[in-house]
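In structure tokens, one chain follows: the form predicted on its own.
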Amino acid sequence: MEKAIGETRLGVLQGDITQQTTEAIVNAANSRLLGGGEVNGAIHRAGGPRMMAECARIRLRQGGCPPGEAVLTSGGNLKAKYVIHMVGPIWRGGNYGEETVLRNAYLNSLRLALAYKIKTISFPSISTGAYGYPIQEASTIAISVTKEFLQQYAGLAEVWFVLFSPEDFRVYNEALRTCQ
């Protein structure tokens, strides 16, 4: 499913984010910018040593990336030219500012894309795997923040949410369908 938001196509796809051909893909990173499991590990493995070395330089320069923030590296061996490493919140019940951190993570990723004149970007579902954020809430936040951003700022041609599992794909499709 997809919608036009101004000049931008906003859509949901089922697939492997490491195979996307958008200019940038977003990594569900940890604060240390090290590979791990799930999406983060897959992106680090596919990106290879060049991307990992860039993450190491960022760690040395600024100590990593705090939750709600984002940093950019090359895509290394990926089809995407860039990877935006965004750190989402760890779910602790919803009373510890998780929604604000998740919103900021999406906003900072989108701002970084505009700053680097990136026209096409793909996001996975952030914080819903190992970090435990409930996917219904996370998908609504992801879609609404992105839609609001696109209504305010021009420059992005395509924004995709790329979900691996059929259930996550269904949830994000529903969030996009019902987003006001």
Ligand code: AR6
Given for the second form:
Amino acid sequence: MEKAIGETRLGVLQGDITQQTTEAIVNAANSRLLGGGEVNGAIHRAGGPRMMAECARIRLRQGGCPPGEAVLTSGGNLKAKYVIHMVGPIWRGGNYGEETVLRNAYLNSLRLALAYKIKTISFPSISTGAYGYPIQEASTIAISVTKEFLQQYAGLAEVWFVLFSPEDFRVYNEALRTCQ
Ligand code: AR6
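Next, give the form predicted in complex with this ligand, keeping in mind that what was shown is the form predicted on its own.
Then the entire complex follows, led off by the chain already shown.
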């Protein structure tokens, strides 16, 4: 499903983020900006050596990317022109600031998109795989922080959440449907 937030289409779809044709896709990265499993592995394989070299340069320059922050590289061999590498929190039970870190990570990715005049962007479900964030809570935060951002700042034409599994798709759809 999708909703119009000001001039932006905010939508949820089921699919593989590496195949998206939005100008930017977001990677569920780790702080070292090294390849890993799941989305990160898939994006690094599809992005290829140029994207990995850019990650290595950022690592050399600033030591990586802490949780809650995001950095931008080209998309390498991907269809997307840019990859925003966003580091979400590792879930440790919910009392260690995980929600704030997740919100900041989404906000910083959206800010980077605006700074680079990116018009269309796709997010995966950050932190809900290897990092263990319960998807119900994470989806509510992801949708609400994005919606709040779009209500405040114009410039983005399309923001998509791309979910791999039918169950994750259902949960995000529900979060979008019920968000105020
Ligand atoms: N397209 C869209 N979603 C996908 C895809 C895909 N191709 N593949 C998996 N997912 P995760 P995290 C979903 O673990 O929890 C990495 O190893 C998947 O089903 O990729 O933020 C990094 O190196 C899940 O729902 O991200 C980090 O160390 C969601 O993407 C760490 O894992 C996120 O799962 C980051 O963990």
